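Single chain ahead, by itself, as C-alpha cells, in the form predicted on its own.
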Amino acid sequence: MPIRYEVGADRVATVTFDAPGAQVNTMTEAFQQALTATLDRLEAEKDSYDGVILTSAKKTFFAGAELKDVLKLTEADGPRMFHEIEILKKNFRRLEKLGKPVVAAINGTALGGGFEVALSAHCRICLDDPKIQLGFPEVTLGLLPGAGGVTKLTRLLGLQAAFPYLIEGKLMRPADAAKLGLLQGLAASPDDLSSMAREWIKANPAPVQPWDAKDFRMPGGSPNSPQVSQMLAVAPAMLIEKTRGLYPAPEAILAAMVEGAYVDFDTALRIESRYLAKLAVGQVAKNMITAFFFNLNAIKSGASRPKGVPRWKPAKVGILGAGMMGGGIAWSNANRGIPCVLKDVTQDKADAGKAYSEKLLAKRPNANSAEILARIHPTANADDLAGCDLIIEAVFEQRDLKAKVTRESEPQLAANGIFASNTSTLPITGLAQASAKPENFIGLHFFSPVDKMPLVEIIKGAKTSPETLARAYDYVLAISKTPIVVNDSRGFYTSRTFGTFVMEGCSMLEEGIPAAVIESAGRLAGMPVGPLAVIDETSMSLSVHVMEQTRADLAAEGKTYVAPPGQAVVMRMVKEFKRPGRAGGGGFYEYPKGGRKFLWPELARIFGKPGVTYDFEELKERILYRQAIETARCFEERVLETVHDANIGSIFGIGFPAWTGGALQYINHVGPAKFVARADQLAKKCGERFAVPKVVREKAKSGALFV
C-alpha cells in the first residue's frame, strides 16, 4: 500500500506515504484507493487519536501527478478526468473537515500535488534546508494546480501576490514559503519537525481552514476592489501579449483565480477541476510534459552518457580566449565552485574576461562573490594552464587559430585530461587534426551568452573515446548546464537548423514580404524573436565567414557548394550596405543609443517588390516546418541520436516554441502524415528545402511517432 496509517501512545496518527518500489510518492490510481481507504479509517476511529501528521518514507514529500497517465489522455476523457479531481478534492476537503488538527511535517521537496497535499492540512512545518523546493510549477508543462492549488493559494496569498507562483510557476524555498505565511514553522532536524507536529497538534485541538473560516476575507481584496479590479482589468493584455495565445494554461489559471474569487470555496474548487480537465486533454500538455519531464529528465539522468564510466568532475580547468564567451564559461565554472584558469594573449584582455564575472556578480549580490571571483585566474602565460583537467579553446571561429591553440596548450593537461573546442560549426573531428590525443578530443558548444543560456551541445569526433564522451557529460552538468550529445558534422545539430530560420526569414524578405510581418510571424510562432533580428544579433558577418569557410571546405573536397535561398540577401547587407548586424553598428535594425531599435527603412526599398502577397498562417509554419524537417535530417543522418536531444537541443539551443514540445515532438503535434501532406506542398510552393527525409514519411506510414 502506498500509504502505512499507525497511532501512537501519544495518540497522534501517523499518515506516511510510501509508494512501493518507487522513488518518490506519486498520486497513482492505487494512492487515490489507499486515501480513500485511510480517510474512511480516520473518520471511524476519531476516539483513538488527537491528531494526524501527514509525513514521508521517501526523500521527498510527495511529488505529485503521475504525468505518464496525462500523456495517454484523449478529448474523449475530460469528463472522466473532471471526476477524477473532484473525488481526489473530496478526500482533501474530508481531511480539512476531519475535526482533528491535521499537520504536513514536511521532510523534502513538495512540488504540485505534493504542495496540494501540504495544502490540505492546517498546519505545514517544513525542514529549514534549502535544497527543498515548495511550489507549483504545472504551468510548465502546460497544465494547473487542479487538486486545490489555485483556489487555496488564491485565498492564502490574495489574486495579486499569488501571480508569480501560480501563473509563471515560481517556486520556493522553504524560509520564502515561511515568510508568506505558507508554513506554519521551520524545524533543523528531522527530529524537531516530528517534536514540533505534535506540540502544535496539542496547542490547536480543533482549527479551522482559513476559507473555512466566518470571518474569511480574501488578502489583498477581493475583485471588485478597486485596486485589484484596476490590475484585473489589464492583467488578461498582458498575458496575451506575453504568451502570444499559445500557451493555454496561463490564460487557464488567471480565469480559475479571478472566477473563484467570485464564488464560494467549494464551487471555486469545481471552476478548477474544469479548466485542468480542459488543459490535461490538450495536445500542448502532452508536448510541455513530454519535453520538460520525460526528455529533460532522460538527459539529467544521463540517458546519453556511455556506461561503465565512472562519474567526473575536473579540479581545475582551463579556457582559452577571455572574450564575451570565454569569460562566461569562466563565470559559469567559478559559479559552480570550479577553478579556471581565463589566458587571453595579453593580461587586460584577461583581466577584462574576469571583469565580466564582476558585472555578474555586480547585479546578482553573493555573499560568496570574493571566493567566487578568486576561483578565476586570468593570464597571458600559458604556463599556468599546467595541470588542468580540461582545457576549452574559446577563439575566433578560425581553423588555423584553433590549430594553434591547441598545439600551444595541450601539453599542459594534466595526465589523461581533456581538450575541447567551443566551436560552433567547424567539424570535430577536422580539429582534432591538430591534437596529439584526438581520443581525448570533443566538442563543447557553449551558447551566448553563457551565463543565461542553459544548453551545452557536446560534439562527439570520428575519434572521440566513450571515457572522455563520459567526462564532457559529467563536466557540463557540474556546471548546472544541460547536455545534448551529436555526432560530428558541419554545423552539428543547434547552428544547422538555427541557419534554417534564419535564412527562411532572409528567404521571405528576398521574396519581397515586409520585414515587419516576416518578424511578427516568428514571434507570433512562438520565437523568442524574429529571424531578422537574432541574425543581427549573432552578426551576418559571422554567416559570411561561415559560408565562405564552407564554400572552401566543400572545394577542397571536390564538392560544390550551394547557398540556401535568403544567402544573397546577408551577402548584400554585408558587403553592399556595410550592416553586418547590431555589433557593426546596424543591420536589419537600427540601433539608436538611448532608444529602442527599429527596423532599418531602408529595407522596404532594397527588397520590397510591389503587389506581393502572402498568408501569414503559411508564414508561421513555414519558420517552424523548416527547422523541423532539418531536426528530423539532423535524426536521420545520425547527426542526432535520441529524440530527447532533439527536442531539448531546438528548445533551448535555438528558441524552438516550448509550446511544441521541440522540433521532432512538433512533427508528432500536427500527426506526421498531415505533416508530410503540407510540407510537401511547402516543397511545391517554396522549394526542396521542405522536402521531408525518408524518416518522417515512415512515420507518416506507419502511424508511429518520435518517442
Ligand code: NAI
The other form holds:
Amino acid sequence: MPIRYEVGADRVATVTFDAPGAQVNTMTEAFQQALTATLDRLEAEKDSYDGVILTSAKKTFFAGAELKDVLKLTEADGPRMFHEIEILKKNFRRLEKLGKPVVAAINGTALGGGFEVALSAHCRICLDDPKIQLGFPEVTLGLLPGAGGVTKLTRLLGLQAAFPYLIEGKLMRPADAAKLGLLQGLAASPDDLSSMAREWIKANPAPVQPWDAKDFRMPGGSPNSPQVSQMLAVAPAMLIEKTRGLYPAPEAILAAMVEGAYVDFDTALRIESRYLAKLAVGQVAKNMITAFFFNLNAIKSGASRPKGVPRWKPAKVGILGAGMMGGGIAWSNANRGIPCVLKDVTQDKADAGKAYSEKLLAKRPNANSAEILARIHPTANADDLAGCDLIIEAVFEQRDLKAKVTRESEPQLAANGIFASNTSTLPITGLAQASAKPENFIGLHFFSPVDKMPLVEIIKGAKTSPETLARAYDYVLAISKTPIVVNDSRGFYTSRTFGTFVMEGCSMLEEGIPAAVIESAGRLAGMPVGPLAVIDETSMSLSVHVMEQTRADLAAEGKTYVAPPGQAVVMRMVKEFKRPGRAGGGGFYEYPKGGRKFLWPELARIFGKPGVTYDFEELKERILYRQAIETARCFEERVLETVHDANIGSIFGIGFPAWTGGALQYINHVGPAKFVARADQLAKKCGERFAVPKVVREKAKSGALFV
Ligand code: NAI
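What would you give as the form predicted together with this ligand, now that the form predicted on its own is on the page?
Zooming out: every chain and molecule, the one shown earlier first.
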C-alpha cells in the first residue's frame, strides 16, 4: 500500500506516504485508492485520535503527478481525467473538514501534487534544509497545479503575489515559503519536525482552512478592487506578449486564478479541474513533459555516459584563452567550487578574463564572493598549468594556434588528465592530431554567455576513449551544466542546425520577403528572436569565415562546396555593404546609441521584390521544419545518437521552441506521416534542403515516434 496508517500512544494518527518499490511518492491510481481508504478510516475512527500527521518515508515528501500516465492521455480521456482530479480533491476536502487538526510534516522536497498534498493540511512544518524545494513547477511541463494548487495559493497569497509561483513556476526554499506564510514552522531536525507537529496538534484542536473561515478575504484585494482590477486588465496582454499564444498552460493558469477568485472555493476547484483536464490531454504538455522531465532526467542520470567508469571530478582545471568564452568558463568552475588557472598571452588579458567573474559578482553579490574569486588564478605563465586534471582551450578559432597551444600545454596535465577544445566549428578529430594522446582529447562546446547558457555539447573525436567521455560528462554535471553527447561532424549538432535557422531567414530575404515579416515568423514560431537578429549577434563575418573554411576543407577532400540559398545575402551584407552585424556597427539592424535597434531601412530597397506574395503560416513552418529536418539528418548520420540529446540540445543550444519539446519531438508533435507529407511539399517548392531523411520516412510508415 502506498499509504501507511497508525495511531500512536499519544493519540496522533500518522499517515505515511511510502509507495512500494518506488524512489518517490507519486499520484498513481494505487495512491488514489489508498487515499480514499485512508480517509474512510480517518472518518470512521475519529474517536481514536486527536490529530493527523502527514509524512513521507522517502527522502522527498511527495513528488506529484505520475507523468508517465499523462503522456498516454488522448483527447478522449478528458472527461475521465476531470473526474479523477475531482475525486482526489474531494479527498483533500475530506481531510480539511475532518474536524481534527492535520499537519504536514515536510521532510523533503514537495513539488506540484506533492505541495498540493501539503496544502490540504491545516498546518505545514518543514525541515529547514535549503536543499528542499517547494512549489508548483507544473507550468514548465505545460500543466497547471490542478489538485487545488491554483485555487489555494491564490487564496493564500492573493492574485498578484501568487503570479510568479503559479504562472512562472518559481520554486521556494523552506525559508522563502515560511516568509510568505505558507509554512507555520521550520524544524531544525527530523525529531524537531515530529515534536513541533505534535505540539501544533495539541495547541489547535479545531482548525479551519483560511478559505473556509467565515471572514475570509482575498489577500491583496478581490478581482473587483481598484488595484487588482487594473492589474488584471493588462495581465492577459502581457502574458500573450511573452507566450506568443504558443503556451496554453500559463494562459489557463491565469484564467483559473481569476475566474476562481470570483466564485466560492469549491466552484473554483472545479474550474481548475476543467483547465487541468484540457491541458493534460493536449499535445504541448506531452512535448514539454517529454523534454523537460524525461529527456532532461535521462541526461542528468547519465544515459549518454559510458558505463563502468568511476565518477570523476577534476581538482584543478586549466583554461587557455581568457576571452569571452574563457572568462565565462572560469566563472562556471569557480562558482561550483573548482579551482582553475586562467591563462592568456599577457597577464593583463588573463586579469581581464577574471574581471568577468568580478563583474558578475558585483551585479549579484554573494556571501562567498571572495572564495569564488580566489579559485581563479589568472596568469601568463604556462608553468602554472602544472598538475591540471583537465585543460580547456578557448583561444582564437584558428587551427594552427589551437594545435600549438595543445602541444605546449598538454605536458602540464596530471597523469591521465584530459584535454578539451571549446571550438565551435573545427572538427575534433582533426584538432586531436596535435595531441600526443588523442584518446584523452575531446570537444567541450560551451555557449555564450557561458554563465547563462546551460548547455555544453560534448564532442567525441574518432579516437576519444569512453573513459575520457565519461570524465567530460561528469565534469559538465559538476559545474551544473547540461551535457549532450555528439559525434564529430562539421558544426557538430548545434552549430550545424543553428546555421539552418539563420540561413532559412536569409533565403527568405533573398526571395524578397520583407525583413520584418521574416523576423515575426521566427518569433511567432517560438524562436527567442528572429533569424536576422540572431545572425547580427553572432556576426556575419564569422559566418563568411566558416563558409570559406568549409569550402577550403571540402576542396582539400576533393569535394565541391554548394552554397546554400541565402548565402549570397550574407556575402553582400559583409563584403558589399560592410554591415557584418551588431559588433561591427550594424547588420540587418541599426543599433542607435542609447536607442532601440531597428531593421536597416535599406533592406527593402536592396532585397525587396515588389508584389512578392507569401503565406505567413508557411514561413513559420519553414523555420521549424528546416531545423527539425537537419536534426533528423544528424540523427540518421549518428552525429546525434539519442532522442534526448537532440531535443535538449535543440532547445538549450539553438533556442528551438520549448513548446515543441525539441526538434525531434516536434516531428512527433506534427505526426511523422503528416510531417513527411508537408516536408515533401516544401522540398518541391523551396528546394532539396527540405528533403526528409529516411529515418523520418520509416517512422511515417510504421507509425512509430522518436523516443
Ligand atoms: P576571444 O577572442 O574573446 O578570446 C580568445 C582569447 O584567446 C584572447 O583573449 C586571446 O588573447 C587568447 N589567446 C590567443 N592565443 C593564446 C595563447 N597562445 N595562449 C593563451 N591564450 C591565447 O574568443 P572567444 O569568443 O572567447 O572564443 C574562443 C573559442 O571559443 C573559439 O574557439 C571559439 O570558436 C569558441 N566559441 C566561441 C563562442 C562564442 O560565442 N564566441 C561560442 C562557443 C565557442
